[in-house]
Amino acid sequence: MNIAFLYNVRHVYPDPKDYLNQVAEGDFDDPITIKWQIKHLKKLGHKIIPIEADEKAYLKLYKLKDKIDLVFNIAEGKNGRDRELQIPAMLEMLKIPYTGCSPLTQGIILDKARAKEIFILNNIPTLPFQVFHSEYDELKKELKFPLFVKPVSEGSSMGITNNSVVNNLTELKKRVKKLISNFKEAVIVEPFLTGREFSIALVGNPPKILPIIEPNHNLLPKKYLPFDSLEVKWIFEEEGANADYLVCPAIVDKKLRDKLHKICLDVWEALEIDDWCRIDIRCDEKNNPYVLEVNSPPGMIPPEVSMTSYFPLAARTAGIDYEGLLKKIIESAVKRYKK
């Protein structure tokens, strides 16, 4: 097939202390990642047409629309709170088939508050929350400290650092003000859980659940709080000093595994997800799981660049190499369009 590969390229590596860098390109992929992704796609035998998802992407897609059989979309979009739906919306307009979720689903997934509202309507366990538009908003009485504060529409742990956990009103207001000022968007506040955390990848239609990933927070240095902060995901994990930090498959009993699998399938159905995604879930101290957020498109860094990228890691554990994973995503999309 002629496959257009839609991506956003990062020019500066994310820095936990540099919010402007996180806002501009935090969700994007490094040039070396894009290079290897294209290599792997070509090895599947397809003709690959790389297109950066910038302001000129629509013009290129319009020009090539009759030559493109499928778009493999990992683009995050540029500018605005609904940026992840930009490329799917363009492709819908041009009637070009593509991998991944529809524009509506992408928009909902990016907005964590809207996604949680749908979870609640569908009896999917998620934490109580509040959206703050200003540090002067009054905290709901049912929300008790410690609380977790993060941007409402960011991915890749952008805006999530050691300072995301707040223990009193003063810290809450300071954090809310900082995030709103830098990310120019609302923030979401919810209880901070200290139980086990899981990341679960799904691929296909109907979806196949890949082996569960669990970060072993006990291996983190004392300077890091036990959650997937920017410092942990972009510095600690990539240092490779603790190869045992990401446990895959996670050691869970059948009761908990069945519960996690059901939650993931319920999320997939409620949000009408297509082809692939990754779902982050965290438990309370009693091992009750709650959905934190959905990642679509999830990170897909090739093993030549990183061995800690969650989706490929789960696939490798299932005996699926990187090219095999790309093939499954492509086949899933093709199957949908042939219906």
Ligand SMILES: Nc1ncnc2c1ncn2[C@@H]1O[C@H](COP(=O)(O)OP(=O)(O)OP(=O)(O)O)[C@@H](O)[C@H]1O
Contents of the next structure:
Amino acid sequence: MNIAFLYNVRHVYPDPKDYLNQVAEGDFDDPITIKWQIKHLKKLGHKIIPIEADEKAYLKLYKLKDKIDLVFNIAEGKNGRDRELQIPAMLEMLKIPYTGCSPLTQGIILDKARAKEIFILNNIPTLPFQVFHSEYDELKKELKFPLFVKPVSEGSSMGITNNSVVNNLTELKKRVKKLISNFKEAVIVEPFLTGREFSIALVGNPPKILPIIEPNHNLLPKKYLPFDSLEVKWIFEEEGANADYLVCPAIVDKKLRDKLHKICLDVWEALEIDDWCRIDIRCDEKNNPYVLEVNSPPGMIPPEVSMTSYFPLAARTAGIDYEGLLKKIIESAVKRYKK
Ligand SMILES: Nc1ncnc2c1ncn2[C@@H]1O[C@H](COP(=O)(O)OP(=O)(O)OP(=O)(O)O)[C@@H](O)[C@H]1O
Ligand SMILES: [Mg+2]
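So the form predicted on its own is up there; where is the form predicted together with the ligand?
Following is the full complex, with the preceding chain placed first.
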């Protein structure tokens, strides 16, 4: 097939101390990642047309629309709170088939609060929450400290650091103010969970659930609080400081596994996800799981660049190598369009 590969490339590597650089390109992929992704796609026997998902992407897609059989979309989009839906929306308009979710689903997934509203309507367990548009908004009574504060529409732990946990109103206001001023978007506040965390990758049509990943927060050095902050994802995991940090397959008893699997399938259905996604879930101290958020398109860094990229790691554990995983995503999309 002629496959156009739509991506966003990073020009600056995020610095956990520098919020503004993160805002611009935190979710984007490094040039080396893009290079290897293209190599792997080519090895599957396809002709690959790389297109950067920037302001000129529409012009290129328009020109090539009759030559493109499928778009492999890992683009995050550029500018605005709905940026992840930009490329799928262009592709819908041009009638070009593509991998992954529709514009509507992409738009909802990027906004953690909107996604949670859909979970609540569908009886999918998620934490109570409040969206703050200013530090002067009044905290709902049902939300009790300690609380967790994060930007409503970011990924890759942008804006999530040791300071994300707040213990009183003064700390909450300070954090809300800082995040709003740095990210120029609303902030979501919810209870701070300290139980087990799971990240679950799904692929296919209908979806197959890959082995569950569990970051073992007990192995984090004392200076990190027990969650996947920016520092943990970008420094600790990448340094490979502790090879046992990401457990896959996670050791879960049948009851919990069944519960997690059901939640994932319910999320897939409620959000009308296509082809692939990764669902992040965290438990309270009594092992009750709550959906934190959904990642689409999820990070997909090839093994030549990182061995800790969650989706490829879950696939490897299931005996599916990187190219096998790309093939599954492509086949899933092709099957959908054949219907
Ligand atoms: N309410 C919470 N209680 C405890 N920990 C949380 C909570 N919300 C988020 N976290 C921690 O912060 C991490 C990042 O949060 P979340 O997954 O919502 O953000 P993200 O930046 O979209 O992540 P991703 O890297 O998956 O795109 C989680 O993996 C978890 O460790
Ligand atoms: Mg996450």
